[in-house]
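In the block that follows, a single chain appears as structure tokens, in the form predicted alone.
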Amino acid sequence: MATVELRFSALPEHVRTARLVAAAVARRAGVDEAVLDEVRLAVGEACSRAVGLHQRSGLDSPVRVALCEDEKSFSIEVGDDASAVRAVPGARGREAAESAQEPPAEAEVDMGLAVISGLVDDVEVSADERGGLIRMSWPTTTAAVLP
């Protein structure tokens, strides 16, 4: 299984780069050309969501993207650290203060997840002590032609 990992500062201008890399890796992995626009849009939505959560929580840590390919599928994981700040009781410093003063816009977060769910058949959203994670996957096509 091949994996490409990206980490980028939580700035909106980096989302475009993540979309371009995701589409290139998906194409190489064998994702159907007709689905590549959905891959780009879903990655853009997930990364924009992570950037927004990081900015609203005052986090300096990078957004994480893992692009994984295996024989039958291509998956993308977009991770944020913002969930960890909200989930940790007694968080300190700027992150806790900004999180308490400016809670995330839940409707905006929900809308992003709704868009992703509409684009991707296989999507999982989870959160743990490290933060939030959106995992999306698509089937790959078999390039082998039997004689």
Contents of the next structure:
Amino acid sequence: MATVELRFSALPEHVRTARLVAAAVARRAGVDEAVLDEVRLAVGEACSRAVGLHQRSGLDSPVRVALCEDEKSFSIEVGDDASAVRAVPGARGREAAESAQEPPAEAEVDMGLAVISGLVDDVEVSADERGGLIRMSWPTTTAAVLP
Amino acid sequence: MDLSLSTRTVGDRTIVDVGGEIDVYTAPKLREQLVELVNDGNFHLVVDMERVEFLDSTGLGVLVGGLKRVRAHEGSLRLVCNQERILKIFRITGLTKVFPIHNSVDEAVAATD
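Could you switch over to the form predicted together with its partner chain, since the one displayed so far is the form predicted alone?
First the chain shown before, then all remaining chains and molecules of the complex.
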């Protein structure tokens, strides 16, 4: 089980809460202070992306965040439920055709992933039957901070 | 902390002082401010980001949108930022090549190229 799990309604105002919680748990897990800004930004990007996907797909389900601490690393998984929509044949194309009025949102989604991959060395983007999953991890320095 | 916005004029430049966090929730407010300034005929903008505590890709998107708007009127959008953690996001996304980034408002106001 994850150390801390969050589920929040897919609304932009809750992304800040996810950032604050992730940074607090990361600090406790022993992630270096200098890296906490990156953790905050990366989890914010992943959550913003998930919120955007849920909103554009008309999904009511929450965005899922799992914060896991183990001996040597701290990891964050952000899961969305948007794959069902993506899996519909032709949905992507139709969406693209209809979204002439909304290209900026698409661009922001892509820029979010670009920021994550530029920031985090250890990142995996995957998808299952439920939705997309972004997994990121950072080394911890617990031993170094113990008295 | 929420987003704070204020504007002032120096010569033909409009300075937008931004403070707090620019993210998926607050970025629309910044977008509205930039759109309003351009609609009111302010085409030379300087966005002072020295008091910005957090910026994500949504905020970057809004700044790029602002740049497109002023360029449509042969205007300019310059940024003032010395904070390494904010500058890093511009570097990661390659936007340091797109925006003129200055060390101070005075420098940005004086810049003409």
